[in-house]
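Just the one chain here, the form predicted alone, laid out as structure tokens.
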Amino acid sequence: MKVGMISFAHVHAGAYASALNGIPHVEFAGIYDEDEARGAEAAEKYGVAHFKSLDEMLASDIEAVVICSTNADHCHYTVKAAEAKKHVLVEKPIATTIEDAKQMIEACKKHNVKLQIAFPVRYMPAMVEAKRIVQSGQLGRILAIKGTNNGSMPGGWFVEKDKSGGGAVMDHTVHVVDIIRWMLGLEFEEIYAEYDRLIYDIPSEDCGMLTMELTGNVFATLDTSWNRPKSYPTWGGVTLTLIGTSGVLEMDAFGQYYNVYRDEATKAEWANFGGNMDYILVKDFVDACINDKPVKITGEDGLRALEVALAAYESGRIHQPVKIEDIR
């Protein structure tokens, strides 16, 4: 199966490119980037063709694309790929507006191509095991959840609202919301959020705290902040604490690591050995395309996660709880 990549704007693009080069039965067929110099550099690095125009790539015999553009460009690239009958794996969040997300979903349905959202944390072995425990009933009925998705401040277009859709709240809310929906099979109903720029001199918020009510009388809290300094051993992490009537489960998605010390980094580092979630994500998408199976993370999953992030922004603006149904 031939797969191409559209844009190398996102920091995860390199991980997905490496995955494509390592998956059996996949030919990494080329890269298009709106930044021609960046695209040429990436194509040379990964030993693939460089397409100078999007139309040239989409007119080729590739069968699927991985989109790693700015968040605001996801809709444009996805619709163009769908119209060219290419399956799509698109970086999270699905889009920056509900209207764009719905347009992406409808375009892929209309042209009978697959649309998968890149939520790789679902594929972490720790997350898979945590879901198994929850679904087994060992914790009893889940009452409450405490989540964190903290990281370093990425800079660049990530802090420009017109390109990213927001700051730390947009960047990190969607991952944990998706995990909770997938793990518990519940939906989010109401969001209260506070966010601000507290650490960095940037245009967007760098800290956020959400309190969320779900179906089944469950509530959750989430810290989405970019609060990891440059000297921190890793970019950040994802944790969950699930409190049930029969027990408590504490999970650190990136808790399996080696301590690494090297002069070039001028700091101690954590090298994770708990599974390559990006590789597993891309391989799963490719398998769904080759075998014509439903993707595991749908456009609707992406839309549900985006709704929570947008409700959080509205809540922070008016300083009141916001129901999900009111922003749809």
Contents of the next structure:
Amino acid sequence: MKVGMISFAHVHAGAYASALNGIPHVEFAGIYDEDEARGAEAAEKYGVAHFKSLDEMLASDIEAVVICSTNADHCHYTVKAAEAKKHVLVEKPIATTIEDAKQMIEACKKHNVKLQIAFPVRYMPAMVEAKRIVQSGQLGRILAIKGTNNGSMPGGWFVEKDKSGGGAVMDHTVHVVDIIRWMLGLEFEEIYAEYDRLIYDIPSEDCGMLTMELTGNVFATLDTSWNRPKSYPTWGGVTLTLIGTSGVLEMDAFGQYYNVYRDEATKAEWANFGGNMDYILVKDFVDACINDKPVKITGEDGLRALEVALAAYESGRIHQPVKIEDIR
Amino acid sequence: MKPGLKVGLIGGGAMGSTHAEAYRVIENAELVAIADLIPERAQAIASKTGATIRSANEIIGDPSIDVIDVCVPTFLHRDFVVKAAEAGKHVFCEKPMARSLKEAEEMKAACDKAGVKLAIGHVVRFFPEYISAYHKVKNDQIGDVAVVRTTRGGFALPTAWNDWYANYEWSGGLVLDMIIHDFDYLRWLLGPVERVFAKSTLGRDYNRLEYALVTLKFKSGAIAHVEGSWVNSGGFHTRFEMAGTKGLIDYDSRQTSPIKLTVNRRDGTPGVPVPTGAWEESPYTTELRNFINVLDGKEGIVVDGNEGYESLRIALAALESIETGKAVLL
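If the one shown is the form predicted alone, what is the structure of the form predicted in complex with the partner chain?
Up next: the whole complex, starting with the chain shown before.
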């Protein structure tokens, strides 16, 4: 199957490009980027064709695209790809507004192409194992959940609301929300959020703390802060603690690491050996396209996660909890 | 008999017996009397310390006693503290200061009126890791504090006299009883709190597994996430992480103990876990030593009634938020 990539604006583009080059049955056919120089550079790096026009790439015989544009551009590119009958794997969050997300879902449905959202954390072996433990019933009934998705401050367009849809809350809410929905089958009902710009001189918030009410009388919190300093041993991480009636499960998605002390690095580092989630994600998407199976992470999954982030922004504005149904 | 202040202890449970041990090594104080409803418990303390076993009223009424140390369940603090103050005794009162703000106000007023000193047992301010982190922050090593996360607990619901911890009206549950330690520490470190939002298993359907997550927004701008757990996850432990404009501190008691001891024990062993550690001096001793020194006209750090009151306000606001589902402004 031939696959193209649209835009290298997002930092994850490189990981997906490497994955495409490594997956059997996939021919990584080319790159289009609205930033022509960036597109040319990426095309050379990954040894693929550089398309100077999107229409040209979409008119080619590729069957699917991977979109790593700014969040705000997801809708435009997804709709164009769907109209050209290309399957779509789009970086998270699905979009920056509910309207855009719905338009993307509709377009892919209308043109009968697959739409998958890139939530690679679902594919981390540690998360897969955690889900197995949850489903074994060892924890009993879940009472509460504590999640974190901290990271370093990404800069660039991530801090410009018109391109990203927000800051740390938009960037880091959706992964853990998706993991909770996937692992526990719970839905989010009401969101409270405290967020602020406290660390960096940037236009968006860099710190976020969400408290959430879920179905099943379960509550959860999620720390989305971009608060890992440059000296931190790694970029950040994803953790989840489940409090159950018969047990507690503490998960660290990137907890498979060893310490590295190199004089050249001037800081301690964590070397991860937990598996290549980006590769597994892209491979799973490709498998779904080739075998015409349903994708595992749908547009609706992306929309549900986006709703939580948008409710968090509304809560931060009024300083009280906000019901998801009120922002739909 | 040792020179120094004479102390009468009311309540010889987990904290009372810890305090009794502390007075044995504090040079300028002597534990002279112990009152407890359970005779064996009073006897155990008396035989270790030489204190005499008497009723609480006898102890408070004894003119030779200078200090009353109140280690009874929370809902009884007010009665004993007010009586002790009226009898002209200085008072050390375990945390939380009281079950309600009204009780705390009466305690402050009684001590002010009698001209006696009141200290509240916010002992975390005397734990070496918390003191060290406090100074690290105050010395601007991580810049302005932005986001703080704290964890306390990880053991099953404590069991004590009349199962009072399980009685919300008596103890206030873990938010009032336990993570008030973190509220107090964070308020000491970061200043006043502006807004509180909290959720807990309280009032849901499984009260013997209490778990609470509290978000505090400080007037400084900082955001804190405070976790409290009376659900067994390997025994009592504490954690903190503070991220600032210039760096980050993190601490996990499970990873930093110089000594690890595991004793096979079933979950739900009766009692209240009191932290132990490889310390130069137990923080509980340091805490009492400071109070005794101040009473003795020396230098010392005391968490007074006003401080205890302010930390109580945060805990009660968290309980209000849990009950109403709304954010509470302080």
